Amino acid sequence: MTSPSTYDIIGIGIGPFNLGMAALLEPVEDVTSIFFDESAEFKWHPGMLIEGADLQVPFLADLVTFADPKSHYSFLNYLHEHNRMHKFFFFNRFDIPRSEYNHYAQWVADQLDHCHFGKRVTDVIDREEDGERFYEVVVEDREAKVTERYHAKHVVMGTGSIPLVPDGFDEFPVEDVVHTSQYLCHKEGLVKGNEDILIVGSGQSAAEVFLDLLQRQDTGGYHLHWITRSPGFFQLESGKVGQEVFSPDYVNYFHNLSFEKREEELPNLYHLRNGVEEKTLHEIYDLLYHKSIYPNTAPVTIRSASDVKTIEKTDEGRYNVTCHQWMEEADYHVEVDKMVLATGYKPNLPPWVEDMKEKLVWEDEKRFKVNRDYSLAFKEERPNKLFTVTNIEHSHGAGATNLGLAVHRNTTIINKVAGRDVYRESKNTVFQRFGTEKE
């Protein structure tokens, strides 16, 4: 048996950030790679794929521009190929339906064929053999039900997010207690012979579901419930110089911080990361004051400052949800026939990372440390790298999701891989000087 050929890039998942390094390493003839995802096709949160939603960050922010403005795979050109360019044109927006950002990056997974679907990669085994390190990826077809095995020099993790249930409500059936994530699978169930609909959360996604079922709530009938921990429903700071956070710059700064100042800095960024667009709220607001012209027709109620703590089913076959107001620190409870949790996500590491946990150094008990370069950091320096695009937030900042810096990350572990600059790494990108850096 032979061994298998050696990658020089192996990556773990294809959500937006890998099919991004894919389609800038398609063009790359001394970097050989291979990319593998579980799912039988690129889908990019379809559960939230909401009619009218648009992307929260400019089209600029594609796959590929801002290394490659001239790429094939650019959205521009994706609007060209499809001929929608002088809608485009009309349409007159910097920001895209997401949607069709969702269109936009299966054109591009189509053209890869270095992109493999319906491939659950079940390992990544630390080897050395004869001198030269290696890591051994385990790969199980899952439609043809056999393993393959391959090896690379270096591996990119970007197994992405899954989503972030409260203990206890991941007890009840999913159609009735929805995470954001599966809401249009399950919408039908929720608007139909259903009396009251409570949603838990105050982001983006918490907001863009509470429209959407107010918007059908004269057909439905629901009484429809808006609960939030946060003390208020606010908007997504949107400020140009505010904005600046989600630059090169900003996570140079960032990462030069100790852990323990990394830590408090992130909650300042709240407001840049976790709030609601100020379009969204707006169009709540005119909603819920035109129903109000009619009291009683649509009725809703909304409470921040409010912790949801325990859920119990009724024999009604009901749900009793208690709720703790924290700033009166007193509960109250709420009864719902279903539930929309807008709860966000948590970083999903594969447990191959587990098994390394003896090699790698950690910045606490959960999080590993991450050099600026994405490479996670080992105890033993070594040249080939495990890199990541997952669970960077401490490390990277508040745009360790963001994909306006998707590229750039992209852009710095291509080149590291390589030995030269494949393409630019940008520098002095705004305005503001952050730290004491110089000019």
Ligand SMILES: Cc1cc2nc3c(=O)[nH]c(=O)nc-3n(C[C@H](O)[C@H](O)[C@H](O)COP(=O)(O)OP(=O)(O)OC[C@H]3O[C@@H](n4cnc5c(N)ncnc54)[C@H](O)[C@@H]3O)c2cc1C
Contents of the next structure:
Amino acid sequence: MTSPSTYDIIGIGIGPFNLGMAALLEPVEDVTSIFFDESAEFKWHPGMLIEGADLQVPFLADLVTFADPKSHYSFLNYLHEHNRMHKFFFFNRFDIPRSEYNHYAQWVADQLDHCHFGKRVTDVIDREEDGERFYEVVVEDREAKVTERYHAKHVVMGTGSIPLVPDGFDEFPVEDVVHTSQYLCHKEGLVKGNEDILIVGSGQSAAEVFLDLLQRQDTGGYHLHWITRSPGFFQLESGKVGQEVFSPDYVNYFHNLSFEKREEELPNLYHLRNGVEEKTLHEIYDLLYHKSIYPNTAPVTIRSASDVKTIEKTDEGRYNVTCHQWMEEADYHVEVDKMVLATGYKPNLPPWVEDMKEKLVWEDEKRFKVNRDYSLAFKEERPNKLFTVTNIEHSHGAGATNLGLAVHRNTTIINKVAGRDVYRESKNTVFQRFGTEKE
Ligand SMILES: Cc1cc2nc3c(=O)[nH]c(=O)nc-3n(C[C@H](O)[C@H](O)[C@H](O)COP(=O)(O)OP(=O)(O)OC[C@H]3O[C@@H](n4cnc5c(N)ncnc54)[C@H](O)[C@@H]3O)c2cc1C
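Give me the form predicted in complex with this ligand now, not the form predicted on its own.
In what comes next, the whole complex appears, and the chain from above leads the way.
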């Protein structure tokens, strides 16, 4: 028998995905759980909580509503508890400010006693005692600097993503070459006393930073450069029928495809996942237009089809950036004081997953096989599941990091662990049929 303190679920990481899991588990008395996060408190992408930036999904994609609209932890109840319901009513929008989503999630995290911050999970060990298998989760308390050990029947890995910085660009001081994930921490240094600032990338984060710096350009007096490898600065596809790929039905369809077909399918959905919101692009263009009335007051250079290749520090303490225009097959140089890299993120896979490598089934060299219920596939079937809500794009499709599907994922996992339908699993949710499956 495992010790009585063995939890049914230990959640690693408390981003929105596992925070939603913790909120949904709170009223479920027969499933015990505990969650750990290495940060001191809940903060949702704090470096990008730019004033005016909105959540890219409707507020209904909160932490619980898709499973339980009556939950205490719904966004509407958050508004109610903060006496903001009327303001929200007159605000009359589905896309809430990103800062408000963060404040809402903090309100939820503050009420959940089984969510523990300042605790870094350093290892997950496969254990067996008296014929019972479990996971030993090793946790470092970051303040007390002590190591704690917890036992779990099942583990949910929700370690999120980490910044993707191109090779060679991580060798410079972060206040000069900053990834968007830390943009707001370094913004004051960016806007003061610089002649040239370069933004690299053309996704939503790049556009938001460009817009933010453009709005401050009059006081900052800098030249803004915006360069992307993409062939252009494109809008995110937002047609409603197209958006239905971010639904439980599509996840089922996608997961049933072969690995090769899934690989083929992901680029087909590129414009639904990459690009800039129409609203942000319009705001940028309108501001550029207004500023163009008085030439040279707001200098900008915008270039696409350009690979930013290398960066060198000059004797004057500036940066010489070499770019390759891949259509013309020609190099050019830009000299700047500061640079913001909007180069995206990659899944944050802890080292202990690598330690389990031999036991796991892999779809290719880098990607583990994930079952439909979000458990990792082990070569030897096991009752103790290691669920993941991180690094599942190849297995569950384009909505892998979408907040709108988080509750659906958590519902699947909770029902699996509980062995019953604690929450109703959504089926036939959209107008389309994705495969040949009968209605
Ligand atoms: C700027 C930005 C805006 C986004 N906006 C939207 C949006 O509007 N709509 C949408 O659908 N999606 C959006 N996304 C995508 C996605 O919803 C978010 O990335 C979301 O935060 C993912 O949640 P998560 O819980 O997987 O991971 P994260 O939010 O990345 O959280 C992971 C947590 O795990 C913790 N952690 C990691 N390793 C350990 C460890 N070893 N021990 C303990 N804790 C650990 C980290 O401290 C972190 O708190 C956005 C992404 C970004 C970067």
